[in-house]
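Just one chain follows, in the form predicted on its own, and it is written as structure tokens.
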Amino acid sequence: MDKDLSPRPLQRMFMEVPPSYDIINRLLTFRMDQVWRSGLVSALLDGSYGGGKDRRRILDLCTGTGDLAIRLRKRSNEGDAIFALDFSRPMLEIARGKAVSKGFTDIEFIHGDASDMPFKESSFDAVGIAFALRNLTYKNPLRDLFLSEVARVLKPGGRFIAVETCQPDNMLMRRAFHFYMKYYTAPVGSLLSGHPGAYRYLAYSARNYYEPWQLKEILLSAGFSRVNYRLLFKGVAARWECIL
């Protein structure tokens, strides 16, 4: 039987940043994480909201090594302002380096805490988060504070859009997903990263994370007026779109 694992090894990994972090993500997801991030960018830049204005302010929350922020900058309008926040300085340094290497020098990378963001109320038209919502909400005593902070920094009518793993409805697919996380993701990630505790936690939290409808209820209780979700790859992951 699985035992509950502390998230602290995961936090240490984010602070130490294994050089192979991005490569491991691509390997463990067979590059599907890139496809799902691309869909998240399209949703964040959807012209059907914000009145079609070309000066939107968009935040990549828990940016990590900056993949989502860079994709946003590449595909957004010239007048859009892209911000990226993370608590790990080493991660942000990698993200800045990646952005500069691609010619994007105007992304605002900010070191900060998701539970106390250094932004005024109603600062952003949209907030996006890619595969970090689980870390903020799974058995996290600060879960409600994290979500209330997202609502605080969004403008009225703004959108919070997240891509995260979830639980497939089909029981055969669910068992296959859980087997994959336990017997492939955990050992392979541990071996390649040198952080076995972190990848055991990642695999454990993915296998025990919320049903998609449960996360919808949590997001509604956080103050969003409407929450919809779309299952990805038979429910292995999903994209939640929340309107404040």
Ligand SMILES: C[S@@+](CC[C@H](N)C(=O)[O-])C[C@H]1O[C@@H](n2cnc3c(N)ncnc32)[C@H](O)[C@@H]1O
The other form holds:
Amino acid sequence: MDKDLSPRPLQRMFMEVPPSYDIINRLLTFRMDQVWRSGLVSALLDGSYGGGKDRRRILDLCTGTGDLAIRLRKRSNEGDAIFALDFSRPMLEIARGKAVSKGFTDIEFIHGDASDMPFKESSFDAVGIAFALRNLTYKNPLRDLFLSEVARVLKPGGRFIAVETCQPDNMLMRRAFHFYMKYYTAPVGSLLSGHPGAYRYLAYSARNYYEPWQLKEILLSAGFSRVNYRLLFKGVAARWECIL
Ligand SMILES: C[S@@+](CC[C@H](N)C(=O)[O-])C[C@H]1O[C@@H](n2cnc3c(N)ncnc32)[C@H](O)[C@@H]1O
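Mind sharing the form predicted together with this ligand? What's above is the form predicted on its own.
Below is the entire complex, every chain and molecule, led by the chain shown above.
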């Protein structure tokens, strides 16, 4: 499953993962990232799709330090199979270590690129992604390839569910969110991590990310038959549910 990957845009940034990555996330989001991940897990496990509730195969795409995969493992049925893919080996190392320390030894962590996943067609009942859809879609020349790969590895009727930052409708809220990204997230993340580039990128891409209607069109044109979203915390983030 594992193979050497040539460098991709953004890859170097995620190679330099600080050991404090998780703590910084909690601090920057006041733990809302965990609340939103938990909602994502419920949505991924909800409903009987892909041929029944048992023995589902679910992928955590761009798993990072593995929080979504571990939560999925904790709340899914024993027969379900949980996979987690990322192109950063340091991230995957942290993820594996965390899973094992919590007693979850059967999550399959895979080093791979989202543009060329080492899975056959129709491999998964659901694919989830937490806070990485922006990385795959914002000014990323491989955007359409990433989305067609997700569609390829999903079973017919399978679901792609994402939680990602969004643009609040309300102008006051939007200004406050952009201010917070620029003057809190970027400097505090840079200071605590020692990697200013990564947190400047996070703040910049979040402030300039698509409007929900734009992302909806992108997802529909990737081949999903139904795309819905639900705003979280007044639109600071959104949960996307796409059915193939
Ligand atoms: C902002 S982190 C989010 C990590 C995790 N999902 C979470 O909830 O914290 C983005 C992750 O996406 C991974 N990533 C970005 N582009 C990728 C690609 N093309 N293929 C595989 N992983 C990728 C990075 O290595 C990083 O771990």
